[in-house]
Amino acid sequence: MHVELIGIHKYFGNVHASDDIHMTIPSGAIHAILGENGAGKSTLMKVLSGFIQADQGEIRLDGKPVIIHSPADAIHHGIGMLHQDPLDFPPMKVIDNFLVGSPGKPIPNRKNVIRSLEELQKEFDFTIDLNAYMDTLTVGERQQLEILRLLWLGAQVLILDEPTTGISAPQKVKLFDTLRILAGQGKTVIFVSHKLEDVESLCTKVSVLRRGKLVGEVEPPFDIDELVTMMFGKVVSLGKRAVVEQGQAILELKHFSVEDYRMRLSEVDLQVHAGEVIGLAGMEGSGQLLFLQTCAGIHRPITGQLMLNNQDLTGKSYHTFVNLGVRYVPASRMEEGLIPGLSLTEHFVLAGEQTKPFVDWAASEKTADERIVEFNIHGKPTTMVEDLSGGNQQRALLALLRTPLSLILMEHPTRGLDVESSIYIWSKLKERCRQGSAILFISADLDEILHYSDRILVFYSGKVSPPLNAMETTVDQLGQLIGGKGWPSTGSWQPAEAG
């Protein structure tokens, strides 16, 4: 399907979040929509996708003027949208979650639909349980059966909200794989994302916003530093590794192991220093989750001792963790870290210490135009948290921990962030650090692991690696750990040489 957006104007208050944008995007093509955090990509495709109604513009595909109304609208018009975290019900069953929402008669066909599901899965070699429970999927399962979805609902134009957040390295091979397949049957894919390296294997055209405007369009071969140029108006690189003078020990596990109901880590002994950085690796559900969790007093260890300052942690609970100066960050900002109708003053009003029966919001609002200054959040105090970019968002929850702090537990702390903002993130964690906190982070970017951490801990089918020093690994050598490569049965621990 050949799509068309002709002068597309887009306001949310005094914000011009798409000025004028002219876009052709052809069937059978795999478009690229590149940009930094806040620069309209997602606003312009939740135009397209019937999200949101443009102020001023069109949209035409195949040359025939359309209005779109709503999602609903834009299905029946042949356009789905995969958001960045899937759109589905976790405590029901694949199948239920397929038939949600499903055309037609009120009680859909069971046995039809489900043929149809295993033919498309056939196509594109997926393997979903169709009567597995939708959280015991992966991230990428779970993208899978959202494809499938809208495959199925009959979209021809697929629009791909950083598709490759979250997901491992095999999944993102499958998932190209996949869109390469979509293209080749003439369905145009537009792929929304800030990874140079991502467009730059799989896309056939880049589209550059930035603040709302379109700076440009490129075809391969593309050449990054330019690309970074069109996005930021800049060259930006990572720069050199940040080394924190270490402290005394923070954290102490002692022959810790912890379960759920689906696996247990055992017998995991670490010290983690102050001003230390360590990062957890490994494939979605292998249980660096549950690990940094039973760090922050969210489960319980089984066996073994959890010491922070040397005080012996074990079996608290979580207030417990808090009030001594342990702080969990999660991935999913609106659902777990932040509180969607609320603005920024009464976040900040929130985590901040009380002392008083009533809220001063006088004060309160001064201290919210502090931190957004000093956390560079592109808001207002009255800037509700859901207005928010996915990187002003994670630099508000940076900005509502307490200082100083003990241990800062994070969950891939830069996903979905551009290059500048991932940056600007690590800078203000590498703060903390100097000013005595420990770090641990789960991230999916095994470059962000290498060049932030101090040292590496490696998970795989719940088994822990020993810390690793994060110099002296190499993302092969990571990589081949992650996939279950190199971990010896006996004897001492060395992880392979690369190659």
Given for the second form:
Amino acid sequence: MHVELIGIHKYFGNVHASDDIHMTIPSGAIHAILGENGAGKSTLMKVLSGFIQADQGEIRLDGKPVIIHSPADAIHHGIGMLHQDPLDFPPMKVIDNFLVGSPGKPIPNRKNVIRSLEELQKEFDFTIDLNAYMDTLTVGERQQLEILRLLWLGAQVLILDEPTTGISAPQKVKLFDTLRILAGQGKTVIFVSHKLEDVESLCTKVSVLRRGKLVGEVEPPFDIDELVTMMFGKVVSLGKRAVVEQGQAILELKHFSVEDYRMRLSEVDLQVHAGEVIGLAGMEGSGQLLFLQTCAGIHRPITGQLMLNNQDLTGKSYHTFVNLGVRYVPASRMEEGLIPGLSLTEHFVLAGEQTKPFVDWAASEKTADERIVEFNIHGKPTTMVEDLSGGNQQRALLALLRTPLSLILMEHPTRGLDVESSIYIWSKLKERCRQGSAILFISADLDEILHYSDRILVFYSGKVSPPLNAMETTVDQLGQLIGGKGWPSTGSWQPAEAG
Amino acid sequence: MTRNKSRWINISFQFAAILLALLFTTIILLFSGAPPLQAYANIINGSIGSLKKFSDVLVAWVPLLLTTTGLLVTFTAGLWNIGIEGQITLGAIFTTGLLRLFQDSGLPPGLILILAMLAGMLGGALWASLAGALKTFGGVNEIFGGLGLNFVATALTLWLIFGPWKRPGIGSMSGTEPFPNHLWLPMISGTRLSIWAVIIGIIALAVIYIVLRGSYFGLRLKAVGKNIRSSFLIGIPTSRYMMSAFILCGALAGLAGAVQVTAVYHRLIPSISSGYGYLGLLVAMLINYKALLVIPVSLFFAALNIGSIQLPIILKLDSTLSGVLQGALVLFFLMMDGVRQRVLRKAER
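Given the form predicted alone above, I would also like to look at the protein as it appears in the form predicted together with the partner chain.
Below is the whole assembly, all chains and molecules, this chain first.
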């Protein structure tokens, strides 16, 4: 099916998530949509698959303009989307799962369905037991099943959102073979990814998005450097680099391994000093959040040791970490950082030390007023946090940090903020460094990572690089590492390859 | 939009909710063939028609006041303590147990009564801590855990009444053997009302009001109720705070049970909680968890309950009509609040 997007615009509040996107994808193509987090890949695909409607623009399928109202409507038009996390019902059998999502009669004909499924399986050489329970399937198998389901429903266009996350290497080979077969049958495959190597080995064309705009389209052979530059853009000047004297070791990780259901980070050794800033780079979901939260005491490492100021904190509770001067500042400000329905004053009281059973509201209001001025928050002590703008919420979060702190762990400290607010936030964080705190932060913004870190850890698919010296690393090198290029395939890491 | 204007909009929506609830109840009355105006007149007359009747309203008011006050704590922490019925029951059981233990001990009756109240609070708190532990450590939703424990509490009461604590001779649904007069909370002569019960209820509300409004504990509880994840990350031990909310609410519910035993029934009866827990949930929802409104609204609900007692005799109507009106009030209030928010959001666009 020949897919055309003509002048697609989508706004979320003030954010222009899709900005005049024109794209043509012919049948038989395996077309990559490449871009960093927040570039607008998902928004565009959601428009195409009917999850959201474009504010402006037109979608044409085989030359005919269509309006897609819902995902069910999309599949009716022949567009099927495969989500990053499989949308299925784990406690059900494979076959029942299948029938749930299928339109038709109230009493489905099981036998017929099973027969046509088995035929489809044979076509792609899949071997899924249709009577197994969903939760016994691997992520890769669930993905295969989802592909079968979409094809069975008559999909002519398949959209895959980050399909290679969380599946094994052989399954990836299998997936790519399947996609090539589908393309050969004249189906249209749209492959959303940030992984350069996948795009390079699979796709027939790449469209690169950045900040909602289509910045370019490239055909093979691909020049990786060019793709990296297109994805991340040009360097913006952030002013002079602040140099902070480093002190004693604050955080020490020894043979530190962490794990969640998706991945495992093995054997990290790291020493972070007072005044030092470590940037954690990598695409979202590459393990850096798990790592940061484990350093905060929210998760426990599966092996290894975590020392804070020469005290062994391995396996201690989150509250122990908090009491010993560790503070984690999450990215989702309203969900994990602030408490909607409470005022700024109430937040400062909650974050501060308790000395008496009752709150001295008059004094608290005065303190709140001082902090508001100091952190340049546009609000009053009685303002509810949900009424603040994003930048002000972020400054409020920073204002909540107690003094002194040993270790500050920040997730996307400046995401969604304008340049001015970002610079302000970092001036406050560097002040903390001068007071002797160490900072670890996650960011998707390579310039931010390079400019404010002393050292950088790169995360890619559950692998962690050794600390790189930020002064000696370029945007291109970092971009390639994040996209999975330049990693040693086997054996130990050789810094020469990165630097 | 000015603050004043939006306030008037709020009041008019609330007024509309009351009208709708009355309309709804009136339609039900018409369907059952009863004269609505006469029914309402009977309710009013039955509740505030005489000083004696009003004192009965106050008798019903005290347990309702206590349970609603307790629920303010759990609602503040974002918890639905449906198990409050069982907590009242366990309070009553512990009070009865203590009175049975000490009634022939020769201790001064005042002391025994104080101990009985404390025992009731302990019973309710223990039962609530079960629901709380299931929630915080077992991952069982407090609604399911609480509901289950309510049934267990009822079964426990029946077992005691027909088993170990049965009346001499034979156990009966009328409850255990009544306690001697000196173990009753002193009553105002000519009424069934104990001024002590009223004092206990008002003190409880005052204490909870001050704690929720002014203390660190209250503020943290509010934070936990509004966003448990942020609260945890900011450093509040959220499990401990949720448990405390359950225990406090349970203690107040248990106190309500103790009042039922010592001031109203003077024995343990099968339905000792009298639905005051569920009614308290309705009141708490209706007042949108604002502590100062507890007194008038719970008084109004108690008046409806007492006022409708006469309905079966006079109009051959079931006395549950008060329940219909109470339920309709809450439903229409919640509904009109939803409508108001939609209207305001549309107006903003």
